[in-house]
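Just one chain is shown here, as structure tokens, and it is the form predicted alone.
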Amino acid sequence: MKDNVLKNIPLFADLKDEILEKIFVLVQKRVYKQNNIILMEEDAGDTLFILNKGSVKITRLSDNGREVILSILGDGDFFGEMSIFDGESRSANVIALEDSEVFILKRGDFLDLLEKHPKIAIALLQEMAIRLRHSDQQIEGLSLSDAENRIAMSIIRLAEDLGVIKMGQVIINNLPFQQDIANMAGTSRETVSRMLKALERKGLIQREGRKLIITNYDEFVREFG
């Protein structure tokens, strides 16, 4: 049961059991409640946390004191990487967006399984690969897009990081608040509201309470990616 808890976690998940074993008896396990507060700025920072299960939101406060958020992370995605590399203070904000369990690595114990394992090296590069992408189209979605793109752009990103995709269509069961989304998309939660009725009124999207399904994913990213 402890190897098929870890093999979830993509990091880990092409390495053989009994490495799993051994990675388990290092991690700690601990639970966040909805909006707790996992990681602060400008903490000094010698762990890598581990998603396992939940949702989390990464935030920076901009000048004027708003929350903008960077990123939402779900199920075996990761957090704290940046500073277990460079050994800085934390650059950003974690909380939680609902009750969480996270698996926490020291430093010196992720560093050794690195050099022992290059599959997690090669995983954990592939991953911030990708989040580095994902930064370079929020930042170029943000300078360009008007507010109603940047709300639908930030819907598909959602869709890519939490949803579940199944024939076509993409459910994301505990969609963000809307303020979440506002804040991710650098306008406002009216402005929010106003948006996703829209798309619901053309079909593209449904609502059930918190879960919002794509009805049409392809068609979705050929009309906002």
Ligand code: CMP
Contents of the next structure:
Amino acid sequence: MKDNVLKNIPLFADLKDEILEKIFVLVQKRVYKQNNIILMEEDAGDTLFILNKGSVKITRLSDNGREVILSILGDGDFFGEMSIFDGESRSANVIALEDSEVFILKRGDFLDLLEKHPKIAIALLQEMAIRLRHSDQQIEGLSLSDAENRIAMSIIRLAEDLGVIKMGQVIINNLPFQQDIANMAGTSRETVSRMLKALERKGLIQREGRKLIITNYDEFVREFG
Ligand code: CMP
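Since the one above is the form predicted alone, can you give the form predicted together with the named molecule too?
Now the full complex is given, and it begins with the chain already shown.
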């Protein structure tokens, strides 16, 4: 049999082929177009989503209706686990940033898998620890630093979540729109535009269409991280 597509999903890393084949029978594939709403805050939810291809933004609306981006997830990431575990409604909106393909797993099947294969549970906990660390950093960043630092920190986060490392550079192929970066950093689109231009002038980044290259990632992190 040809390689199981689930092989590239970090949650299922190290599982034997026969187990991956059993999981594959349980999942349903669905595609979303750019800007489609995949999950809505406050909806009831009992399914896990695994992003096979594409990227999504996790958002909430502030009291004055402004979109706040909590995170951006890319290839191989999962979402929808929180409602499965605590039985509450969806904690955030999930919106496709580009045309995306997901695998959907029912709550009961997912909980069964966690019981049968502790490796999946450990991978899930590792990823949840990383997300909590990110959220801690975001809270710290929002309260402590000025808008320019918050934008730089958002770029570092995008590099970590979506970037590809190549000889000291980090390439983000499909940079989210400036308004999305502004909503991650809690600032305006104009400030993001100004800051990107300033970073480009300093040679810290290069831009080609939707592609953003961080010229020397270590240096960038030293300066802003
Ligand atoms: P759930 O609450 O079921 O639906 C919305 C999903 O967004 C949630 O599960 C998580 O998978 C995801 N999510 C919510 N908050 C964050 C966050 N701070 N970072 C990353 N993902 C999140």
